[in-house]
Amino acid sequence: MRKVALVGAGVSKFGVRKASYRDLIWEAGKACFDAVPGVKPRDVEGLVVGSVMPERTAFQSHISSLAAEALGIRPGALSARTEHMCASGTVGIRYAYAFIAAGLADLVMVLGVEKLNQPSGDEAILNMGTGVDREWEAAFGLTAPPCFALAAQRHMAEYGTTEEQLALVGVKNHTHASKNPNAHFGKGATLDQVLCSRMISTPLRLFMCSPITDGAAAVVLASEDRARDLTDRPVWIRGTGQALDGFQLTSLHEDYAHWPALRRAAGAAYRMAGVTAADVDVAEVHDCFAIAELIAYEELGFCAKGEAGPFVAAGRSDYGGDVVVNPRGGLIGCGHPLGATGVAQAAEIFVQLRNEAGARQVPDAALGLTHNNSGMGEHVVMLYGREAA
């Protein structure tokens, strides 16, 4: 197979905007052509977009090609939409991989975007139950707080880990939210303040959580001979897994606090870039929840089983750690426009290798990695590095 770079990325303003779902496609295509100048919308010849439920919130199918005219794009190789809930614009960047890694193609964007915030705060919380079995599981109220509300009481209970250091994820990814501009959330926010938040789902309180965000991020991605001539400093796809174990809760057959299609994902593609967990320099995971960051911990290799607590409590997640994970803010404090997460996740990598993420910036960061998942049985990992393999 070809190698494969990302040459470009943008992301709009995330939080509850009154701009429309056009409006966030403009934003996040225009800010990764402002990113790449050697790349015209006439040069692209694939856009993938991951967008998770426009027909229910901004009432429109038939994304891809909205999105190709709004940006002047006209593909002549690829054109397609996923939808794989929280997962779907990593997905969309798999696909996009493989189909330059095949030749079949030598440029194309994937952009992510997501309006979640309308017509009413009432709609949004019931749309997103459609993320789990909405027919045995959404109509009981097992919805995805209580769901990972579940994982962190069993967490808690085999492994003693306790509830400051659930909010000490809350606590780190406000904090790195407020160094970043596009984020949900730009305050910070203290333990006192999260431990002292509104209780959500037993034990998760609101700053363990991800808000309901609008938002857009976009990459484009370039066959490796197209990277060497657009840039000086590609950052190359070096490995990528996905796994799955169920989708409903009843299917998964270890307990919640053990996530085995996370770790096989990990696995899968830390062989594929012939790397280890050690030799990530900084992460972006799913942390929908708090509880969902400290198990991607263990799952993904930074520390053994049942030791995330203390490892978060160590500020061994944080700057002059092992690793640094999620330094735009994650999900917690930068938002969760589902479709956009993941393309979002990868900008932010994208900037992170490239030394150009100012305030965010880890030092030497030449190994990144990127995690959704999509419900607790399903997770997809992407390998960034500054070198190709």
Given for the second form:
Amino acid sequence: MRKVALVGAGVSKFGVRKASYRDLIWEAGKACFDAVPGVKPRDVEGLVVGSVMPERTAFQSHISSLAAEALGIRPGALSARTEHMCASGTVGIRYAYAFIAAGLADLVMVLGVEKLNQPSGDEAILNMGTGVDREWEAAFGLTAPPCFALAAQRHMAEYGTTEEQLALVGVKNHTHASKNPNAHFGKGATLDQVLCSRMISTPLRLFMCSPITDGAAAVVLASEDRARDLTDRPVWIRGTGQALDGFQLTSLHEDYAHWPALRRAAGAAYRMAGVTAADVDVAEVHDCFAIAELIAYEELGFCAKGEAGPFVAAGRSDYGGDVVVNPRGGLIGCGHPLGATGVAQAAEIFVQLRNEAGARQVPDAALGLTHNNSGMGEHVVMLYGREAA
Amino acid sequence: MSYFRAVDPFPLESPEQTRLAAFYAGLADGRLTTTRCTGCDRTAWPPRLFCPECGADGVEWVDLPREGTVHGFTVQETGLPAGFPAPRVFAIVTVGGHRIFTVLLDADPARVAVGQPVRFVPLAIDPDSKGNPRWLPAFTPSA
Ligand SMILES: [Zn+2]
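Please show me the structure of the same protein in the form predicted together with the partner chain, now that we have looked at it in the form predicted alone.
Zooming out: every chain and molecule, the one shown earlier first.
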């Protein structure tokens, strides 16, 4: 297989945006092209667009072609949309990676976009039910919060994880987001604010949950030769893994505090890269809810099973700790425009490994990880490394 | 509501709409049923048209027990989808060796506990666009 690198990345402002689906595509695409001056839209041979529910929110299908036209791209090697719920963006990156690694393309853009706050707030939440099983789950009114709340209840009962430890994930990620001008939230949050925010689904409170966000993000992937032509600081894809345990809640491990699919996906990525969890300097993990970040520490191997609560409380997942988790603010602080999230995670690792992250730079970051999931039963992990000095 | 019906969140349950119609007909009769593989005798939850364990193509309908216990639960207080009232007690209940996702009806959210005994109750929901009645498998505390 050929080596593949990220050579450019850009994101739109995330939030409840006064902007259309196409506006968001324009914003992220323009920011990405600005980051890699040697690439013009006509040079891009492929486009993969991660987007989950434009049929419901923008009343629009045929997304990849719409985005290609908006950006002036005329794909000759690859044009596709990925819909894989919350992991759609990273699944798109894996397709682009595989195409380039196989020699079927040299330069591919992956763009993730979602316009969730449309047509109304009530309907935005109703739409989220499309990501779980309509017949056996969504029909009861199920969306994501109760799923992850079940995991939180179990983790607390089994390992003594506390509400305060859950809240500290919210504090950390809201604080990180305050240094990211593109984040949904910019004011930070105190422990009291998180613990006193309204209850969503016991024990998860508002500031322990990601919001409903509009946004887009884009990255450009290149073969080794093209990457070296375009930049002296490519960010190499070192490893990747994806694993599914099950779709319905009742198909998953009966102990919802255990996510074996994440362990499998991470193991595949670590083996491919020839590294271990201890080598990771910076990680963008899928904190759709605070409990997800805690369980991710354990299944990714940053700490032992059951020790995620003390791990976050000791600051070991923050600046100065073992690994900086979610420097851009995560899904909790940055927002979660479904299809855009995985691509935005990659965009953050791109700037971190190039020492371009400004106020949120992780010192001397050399190895970065992204973790994107679609519910508790399906996980995607990527490992990225900077050019050896 | 007519606007939201464009996003009908409930299953299509009639024999014209699904090959699992027998399950929903069972709910209407107050019975909780599922499928058993005629090749390997494994019982599935939810019911399904073929057995992925042995690949046999025959299944038969069997009754599940009406009693179960709470395996896990959460009380959603805010942020429910349009049309679903809060608070809502979502639960995984263990019934006859299967885990079933459901809601607990007439349950005091402050008194729900893991291990609590529950019993099956069919929950009537909005009819489909042709006026056919529809049901979901719900549970309620036994005591
Ligand atoms: Zn069988």
